[in-house]
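First comes one chain, alone, set out as structure tokens in the form predicted alone.
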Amino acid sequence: MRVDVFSAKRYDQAFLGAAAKDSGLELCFHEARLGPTTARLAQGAAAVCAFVNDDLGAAVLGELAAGDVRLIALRSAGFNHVDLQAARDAGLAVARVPAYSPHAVAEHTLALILTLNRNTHRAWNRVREGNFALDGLMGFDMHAKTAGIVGTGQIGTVLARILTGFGCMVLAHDPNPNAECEALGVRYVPMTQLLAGSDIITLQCPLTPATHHLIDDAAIAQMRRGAMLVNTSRGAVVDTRAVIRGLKSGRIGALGLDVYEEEGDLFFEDLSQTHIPDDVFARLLTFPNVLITGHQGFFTREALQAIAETTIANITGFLRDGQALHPVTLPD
């Protein structure tokens, strides 16, 4: 059985080649984002693969299911990208990777906020350029100060671990709190409260309706002043203008993305011989205290040997006996 894989980087064709290598399944790599213009390409495939910036609309999905598809095997946790109605309709089933390494995403946020607080990036280059000042790397110690954590599934419980194992204190928000969290001495509170108490402030939670923009200018005024933010759940989660106002008052302190919620036209590509054409993430760039990197949270060794696996394990699942492990559907 054909399976073509979109966004198919070099890392994506030898771990899910390795994963696939006893099942019997045909992977077909296409470098492109799945869209539609590349849609026809799947024709004849049993399933698509694709990634978090590929293109799921009714109109690909539409194209995709004349052409016999049946399966889009997701290789991400999250599914805001694809219109799950249009899949339906089209008879398109859709599966997902629910978890793969909480610990990734979670070490990797812990990396955003100990260089931001540090500067230890702007030191390297310092360093490098024989400038050994010290002036403008102050930074604070960790312990004893507030994180807040919106979001507590599993990957911010693992970060809440990793906070507390620091001496902070945490906060949290969440509809559902984690026992596992209560144990650690997290605190659940309302919004208001975390924004206004916390020292640093991380964003876990998936990108719903009722989290779109959920950090938006009246958000950052509730904010305790100097406050480091740091985005390492869904671009949209964070309203980027209101976030660069922030920046401009001294609202936030120090900022630092994983994500960006326009990342699909910069985000997994080499841009570095041309310029950037998104002027609000340049607007971004120019500030000292803001550190970005391109959605790289998941990326570890682990990380990608698990989703590997699990997508495989979906696809084989769903072409033996119609059901994938890890199906996502519409709520009746």
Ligand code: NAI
The other form holds:
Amino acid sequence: MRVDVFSAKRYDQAFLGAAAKDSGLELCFHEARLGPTTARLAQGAAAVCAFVNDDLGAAVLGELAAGDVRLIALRSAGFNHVDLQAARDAGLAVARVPAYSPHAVAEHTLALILTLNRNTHRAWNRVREGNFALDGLMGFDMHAKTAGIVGTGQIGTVLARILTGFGCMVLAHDPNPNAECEALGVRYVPMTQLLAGSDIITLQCPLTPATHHLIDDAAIAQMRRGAMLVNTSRGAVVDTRAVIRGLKSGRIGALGLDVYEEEGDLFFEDLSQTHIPDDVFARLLTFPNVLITGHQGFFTREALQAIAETTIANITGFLRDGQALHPVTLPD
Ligand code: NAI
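Now that the form predicted alone has been shown, please provide the structure of the form predicted together with this ligand.
To see the whole picture, the full complex is given below, headed by that same chain.
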């Protein structure tokens, strides 16, 4: 059975190839992203394997279904980029990898927090140039500071554990409070209280209509002056233009992003020989207190292996039983 894998980087090929070794699946790798011009490549494949910036809108799904594809196997936990109604209408099943390594993303979030706080990214450059001056590098003790976590699912819970280990007081906002977090001493509060009471705010919630631009001008106005904001969830949870205004006014003291609302045109590609076509993103890069990584929160050996194994299990399960291990379904 043929499976067409889109947005396939070298590392995807290595991990998926190893996971599929004895599965009987024939993996056909495409470096290209899935979209209206590439969907026809998958004609005749039983399944398509897609990543976070692939286009899984109605038109592409229709073309895949017309080409006899029956399953979309996402290599991600998030599925906000899939038109689930269109998939159902086209008779396509959708599967995802609900959990691979919450540690990978939580630890990357911590990396952003620590780097922004202690300016190690700037220190690295200075020391290489023989500049050992400390002006501008001062941070703060994490101990006894308040961190606010928006979304305490798998990733948010690991992060809560890490941050309480640092001696932080942790506030959280989540429509579904989590007993493990409560046992850690995490205090669930309304969003306004989290915004007003946190020195560090991290976003670990999915992108849904309710969380789209959750951090907008109004939310930023409620934040403590100089608070740090970190987003490793999905770009559009943050209104980027509002955040730029917050950085300019000093309301946001530091910004860490692993995701960006228009990342589809930038991330996962080497654009170093050309220019950045996105002026809003380019503006973000001019702030010394902004640190951006290109959606690499998931990028650990352990996570890639787990993603590959679950993806192959989703596909083989679907082809064998007509049901993927981890289906994504429309809420009734
Ligand atoms: P999860 O499903 O375990 O947890 C999400 C939590 O967010 C749940 O507890 C849910 O109740 C909560 N939530 C939903 N709506 C909310 C709202 N309006 N306000 C506050 N909380 C809300 O998901 P998990 O595994 O912890 O992942 C979280 C998100 O992280 C994913 O949806 C994905 O977008 C992102 N992610 C980013 C990665 C990266 O590489 N940067 C990798 C993996 C996931």
